[in-house]
Structures are given as C-alpha cells and as structure tokens.
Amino acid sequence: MSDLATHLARLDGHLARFRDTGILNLINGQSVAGSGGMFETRSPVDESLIAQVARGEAADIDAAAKAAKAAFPAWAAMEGDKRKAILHRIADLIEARAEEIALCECWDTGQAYRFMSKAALRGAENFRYFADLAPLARDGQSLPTATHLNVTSRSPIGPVGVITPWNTPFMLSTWKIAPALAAGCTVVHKPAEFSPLTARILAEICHEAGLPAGVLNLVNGMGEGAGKALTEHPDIKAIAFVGESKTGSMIMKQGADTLKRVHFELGGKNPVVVFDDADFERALDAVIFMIYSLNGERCTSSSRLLVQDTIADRFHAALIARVNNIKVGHPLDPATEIGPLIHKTHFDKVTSYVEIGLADGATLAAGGTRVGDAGWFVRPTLFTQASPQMRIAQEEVFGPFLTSLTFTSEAQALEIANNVAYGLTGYVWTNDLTRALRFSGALEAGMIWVNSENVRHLPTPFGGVKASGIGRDGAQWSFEFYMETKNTAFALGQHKIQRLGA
C-alpha cells in the first residue's frame, strides 16, 4: 500500500466518529449542540463532506463565558506547578495523537502532510514551553527607592476569548491557548468555521489530560454570530485573535464598550530583500520556501521579492525553473509540496489577482492556473516586472503568489519595502554586516530575519506593526497580555509625609 493510500485509510478511521456524531461544541466539559443548528465542513481536496458542525450563537457563547467565569477562581488559584503538570500531560497526548491531528488538518485545510506532520509536534512544543513557565507566571520585580520598597506581582486577567484562523489552525490554537492556561486564565475558543476538526481534538485532549471543566470551552460558529458575541461579552476580559486586518479592526470596535484588551496577529505583505552580495543559492531556497510552503497561506510569507537589479535576470531565471518544478497534488501524499487552497471563495480571490497583475502590466512568469477539475488547486504563481504601486505589490493575496520587484540602491529597496500598509516580518539577504544592521534597523516590521527563513524561537517576541497587529506573543510578552501587573509600595522607615490642615 502506498503512503497516500495508508494515510487515506487511517484518515477514514479518524473521521468516522465525526461523520456519526458531528463536531460538537464543548462547554463546561460537556459536548453540546449549537443553538443555531449545524453547518457543513467540506474538504478542499475534493469538496466532499467531512462532517456536520455545531453552529454556536450568542446563547452558546454566553454559556461558555459563564462556565469560564465560574472556573476561573479555582484555576487561577491553582499552584503553578500543578498547572505545569497538566499542560505537560496535554503535550504528551498531542504527541500521542500527532498523526491523527496531522491527517485531519490536511484534509480540513488542504495543507501538505510534509508540513502538517510537524505542526502537531509544534503544538506540543508550545504547551511544554509555557508549562515550564507556569510556576513563574506571577513573578514580578523588586524596585526599591530610598523611601519605599516597590514590589510588583502579576495575576491572570480572567476569562479570555481566543479566535483562531483556518491556516495551520492547530498550531496557532496552541500558540494562543497554552500561555493563557499557563497564566491562569480560562478560555473560550472560537475556531475558524472552515477548519473545525483539530480544535475539537485539542479540546478533547485538554480534558483527557485533567484540565478542569470550564477552563477551556469550545464554541464553533460563524464570525457574525459566535465571533461577534464573544468579542462583546462582558465576562470576557481580553481577545486574542489571528486573522485579517479588517476583522481585527471590527473586533476592536465590538470590544470597545467593554474595554477589552486585544492582541492581534494580522496580515502581512512581507518583503524578502536580496542584495547582489547575498549567498545566491541559500537566498533562492529561502525565497521559495517562505512563499510557497504552507500553500502561501501564512501571515509571515515573503510575498514580495525585492531583488537587486544587478542579479535580477539570473535570480528570476533560477526562480522560474524552481517554481515550475514545485509539486502540486494531494495533501496526504508525502511528495506533495502544495495542496489545495482552503475553499472556493479564497481560491477565487487568489486567482483574481492573476488578472489584476496582468491588467496592471506585470509579467506572469510562472503558474497562475487551476490544477484539475476537483478541489481548489492552483499552480504556484510568480509575477515579475512589477512596480511598487501595483495591487499585487500592495495587497495581501494569501496564497502561493509571489510578486517580484527590482531595486538599484539600498535606499530604494528600503523605500519599496516600507511603502505598504503592513509591517509583520521582513527578510534580508546580504553578506555585508553593516548593511544588514542598518537596513534591518530601518525596516518597518516587528520581526526580521537576516540570511534566514522564518525560524521561530519561542522566547523571542512575535508580532507586527502598522496594519499587521497589536502586541507580542512569546515568553513574558504573552504573560503581559494575559495577566495584570500590580505594584505594592512598602514604606521604609519614618520618611517625612507632608502635613495638611495641621
């Protein structure tokens, strides 16, 4: 039996229970239907029905928020070492079910197995990392003066809402939920309606690991129903959201009346800047990997190539040859490098930019066409001869779609790189250390990699500027969002106090 056939057979076994019972909400430790009935989730591979999904509405969010509020005092008061042990058990169970998670994620999202086989393990790593920080979450600082000893401490903010996207949903869910639980918060999770499978698996794993009822609640549904109700609910103290910049703006408005704290990881139109002194082959590998892996459906993708004009022709020739050789195919085939896009609406959006790029005068150098008649497969696309003002150089396509621009000088490259609404990441390729320091310092982005693809180090801050987000994830930056900081000042000795009315 081939690897693909083996994966399909195992997937069928994992999906059987969802076909029978549907994908239900999980509120206060109980599987419950949605008050809005059910909706369908279909695979982008062949448009076949995966399962019916509970459609949560405001009533379901209210029940979940109340459950999170009721569970909060005990969870917040639990010793950090005990929370650490539970989170490590969650990580153990993620690893034990890693293949199931990967197969379901591939079928639900269209992502290639070669990447999703690692995503579950990344999720376990997220839980282990924040588990180890749980005993330290409350720690503060000693800030003495001549007259007072100032002591800071932290406490969890309360029940929080986590809204996650349809691209790599399992890993991104763990990235938000693990630090919230480690901090002592309780959670209401609203996953994207297009990829509900692994959110349910994660909720099951958490409860199997011993997470008390009500600490993590799962409510499926649509943004205008469950999502809006979550962002407006008075018992929810903060919203952590990953998704489109436009949606982030809507969430800020919806949460304004209840003064919600928000943390947003939003869109990107990230530049990868290749100077003529760069390591040519390594830069080529990184450019291709950071836009065409994960179907290009990633906020940190390097969707704008800025290549110095002295090497542009050579770089484009090598790039075109490689792009045309990328394997598009069934996501459960280990040889596949690009699977189908998430759904028809997104497929239509991505392919519409082919016509936009041609109409604006750019050159379609590779791809841009549909693959097959079933599912939402598209050939990896490359436009050259683009100018910075073109829509394909300004707007987030969020697919396997690369726009290449050329530059003459460092100053011109910086101007082009910064001249977009977004500022999530940037990638710089040069062997001139002084230029690397100077350029990265002036680049408007929250995260920059020099002579590297995106390599995530969990203790470092993750987040963007401008329309790419608010706040940072990672280590203490996550705790700053999920926790309140208190300062207590103790007087030292009999310092003089001003007397009024004596």
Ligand code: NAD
Given for the second form:
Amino acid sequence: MSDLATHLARLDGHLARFRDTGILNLINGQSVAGSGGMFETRSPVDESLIAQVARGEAADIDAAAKAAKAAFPAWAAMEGDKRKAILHRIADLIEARAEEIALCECWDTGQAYRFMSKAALRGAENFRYFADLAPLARDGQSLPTATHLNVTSRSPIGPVGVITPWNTPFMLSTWKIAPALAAGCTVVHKPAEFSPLTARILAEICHEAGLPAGVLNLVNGMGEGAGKALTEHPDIKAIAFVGESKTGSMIMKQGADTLKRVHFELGGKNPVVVFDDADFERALDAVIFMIYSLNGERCTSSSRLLVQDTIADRFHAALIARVNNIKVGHPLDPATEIGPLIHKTHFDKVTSYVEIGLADGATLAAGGTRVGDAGWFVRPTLFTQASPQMRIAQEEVFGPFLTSLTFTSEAQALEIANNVAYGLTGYVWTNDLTRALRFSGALEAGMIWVNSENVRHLPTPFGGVKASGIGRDGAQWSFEFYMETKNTAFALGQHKIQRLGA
Ligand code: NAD
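Mind giving me the form predicted together with the ligand, seeing as the form predicted alone was just shown?
Let us now look at the entire complex, which starts with that chain.
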C-alpha cells in the first residue's frame, strides 16, 4: 500500500498542470477562461494554494447553456446503444485515473484517502450503471382501454443544470451527470467553488471518451454568480441540486420565473436509534462509522444518536473510548480516519457548536478541540446528556460531531427522531422484527437502514423528505426527473364522438 510520502509525490505530479494553466472552464469542448477572472482554491490541509480557477459569471453560463442547447438535438437523438458505449468509456477512464481523482479530491476537500479511493471507483460505477440503462431510458407503457390504446413514451427534457457541493464532489457529480447523459440530456455543471479539481478531471474524461462537444459543459464560479445565473437561464430546463436546504430554497425562487423543474438533495439531521436488544458491537461500529467517516461532512451521517436508557451508560463508555481513538491526520495518509474540514468558515461553524452545546447544558464527552495550528483539523466530538430541543440536536453541524440523546420507550424514540426539520435518512438497530417494521414505517425519512450502516444499492431510490429534499435519484427515479413523459392515445375503432352543432 502507498504511504503518505508516495501519495504526496504522485499528487504533486498531477497538480503541476493545474498550477501552470489554472483550472479552466470547459464550454462546447473548449477550455476557456471565465469572464470574472480567476479565484483561488486552497487545500484545507495547510491552506496552500492548489491552483487558480476560472471564475464563470452570467456570460459564461449563457455560453455554456447555448452550447448545451445546440448539442441537445443530436445527443437526444443518438441511439441508446451509442450513448451506452460512450458512458462505459467514461467509466473506463475514471477507473484508469481513479488514484489521481482520489488524491486530488483528498487534497482539495480534506477527505481521507481510505474513503476517497472507493468514492472515485463509485463514480465509475455510477456511469456503468446508467450506461446500461441508456438504451431503455425512453421505454414507456401501454395502457389500453376498450376504445383507445394509450402509449406512453419518454424523451429527455433538454439541457439541464447540475449544481454540486464540496463534500465528496466527484461521486456526487457523477451521480447527477451520468443519469442526465443516459437520459439524453445535455448538461451545464457548476461545481462547488471550494472543490473544483475533480469536476475538471471529470469533464476532461468525458471529452476524451468521445462525448460530443457541448454535451457536458463545466462552468466554475460562485453560487451567487454562476450558480444563480444557471438557475435563471431560460434554456436550462431543470436543475439538479445537491447542497444546503437554504440554498435549495433560494434556487426555487431564482428558478420560478423560468418554471424550472428542480431536484433537491439537501441537509440532514439523521437519527440512529439503538434499542437495548440490538447487537451492541455492530451498532457501535455503525454509529461511529456513520458520523465520523468522511469527516462527518456527509448528508447521510447519523448525527443524532438515540440510545435506549437501559444500555446508555455502557454504550456511551464504549463510544467515548473509540471516539478518542479515531485517527485525525493528513488525508493522504492511508491510516487517517478523519482529515481537515473543508475551509475556515466551515471549521468556525462546526466548532461553534461546542460552545452552543455547552451553553445549552450538554456534556462534552469527547473532542471539541482543534488539532494542530495549520489546516482545519478538529477532534471527533461527542455530546452526551443532551436534550432533543437543544440546537446541537436540531441543526445540521456537518462535521465529526455526534449528539447523543436517550429514550425510555419506542414511542418516545419515535417522537424525538421525527421532531426535526429534516428527513433524509434513519438508522434503526433492534433484533425485534416487528418493532423494526413498525418503527421504520413511522420514521420520517426518505431512506432507512435497519441493522446496517448506509449501504447504497444503485437501483434503489435516494432522496429525502421534509427539509432534506425533493425528488429521488436512482434508476427510473432519475429518468423521471431528466425526462418528459408523453401519452399518445390511439383510437381502436369507431368509438362514439359527441357531435356538437350537428
Ligand atoms: P451549498 O448549498 O452552500 O452549496 C452547494 C452548491 O450550490 C455550490 O456549488 C454553490 O456554489 C451553489 N450555490 C450557492 N448559492 C447558490 C445560489 N444562490 N444559486 C445557485 N447555486 C448556488 O452547500 P455546501 O456547503 O457546498 O454543501 C453542504 C450541504 O450539502 C449540506 O447541507 C449537506 O447536507 C448537503 N448535501 C446533501 C446531500 C444529499 O444527498 N441530500 C449530499 C451531499 C451534501
């Protein structure tokens, strides 16, 4: 296995070209500067400059949207098998460059290599999965009546905008872009300003794999500049957005004048509920994994632990010992379990919840402090003795920060679990099957895992309820968003038509 020094040396090789040219936009197959000049992207590891990035503004979005519009008819009309072949070539190239993607992603975002090496391959899987579905994307239904044969068919909606956040940006970009391309849509991608590296690599890969010019366009920039312009552009028919709930709300307003179709994957304050009959050790492993992996900067993280009072002391003791043992370090060190948070503002936000939790009367049972004085490293943090109304039990912290609450009865657990604004995921640990069915049925969340951490099966629907999102991703759910459905009714015979004015 590679060590930190090897990873750093390889990363340096990959970054050299970006240091020379900057990270440019890709519009209509051409690498171009942004009309807003350049902005810097810095590593959360030590704040060193990674590269200058083209700053796209409304004019660049307009050029990209026009390119996507021009490329749309040919791409939409291309046989599904041909689109399938191109998407498989994209997957091949992602696999071939998986190490480069993982190294760049770690350096750009602070995520640990042990997770990012898998996330890069997951990006390839996303393309493969939707490549195979591409020839079936138009499939419809036949819905006959006595007088008519109704036939439904689907067609791609048109050029779409994809706006992604900085957490696991490569994986999330592929998760949106692959189904859009498989459906026959063309895309303008606006990645997060804090993690532009791998979006550029993805755009290059798509180009190299033979995706025609204009089918995928990349415009970097700020949310209020390029992002806003994309959501307002009349040629962009839909926006697939992953990010904060309040940004989703803004995008809905911005897109109102052009009647944008929106798909939102937003924030979460996801509960993991551990009943006293659960497999203690497996539940412990899953609780720790689901909040401290990926630096806790994970929409599906289980940031609220609800543990039954009969086992709470034992569970907390085991939890504290393990949390204090989690390895915080350089993200490119294969041994590292938690890397630095994405940037100073986010670090300040996450660590502010230490004071907030203490002021509200919770007990800081582990962590809560910065590690080192360079980069945005924070110790994995655990609050116990918290109550459900505290801010640390209600608000999305989006860091390695767990709030533990105790409950006595199943009914109380359900009330606490549901009493937040969000509803993305829920995790239930019990060996009582009837309770598992009952509890998961009543839990307000788009995705629930019983006796498991988050294990994603690509054909299943992904998305949240309440403030956690609108719409679902995955297989046909993705196509429902990226495509229009048409019904054509064929008369089967001489059915009676009302005669007016006869
Ligand atoms: P964010 O909302 O600040 O930014 C996301 C993207 O939106 C960025 O590209 C940003 O530039 C852009 N943006 C910002 N303002 C905009 C505007 N007015 N118009 C158009 N675009 C705009 O989110 P973030 O801080 O980058 O990401 C973290 C958030 O993402 C967390 O809340 C997390 O839960 C959420 N998230 C959700 C999922 C999910 O599947 N539900 C997955 C990953 C992340």
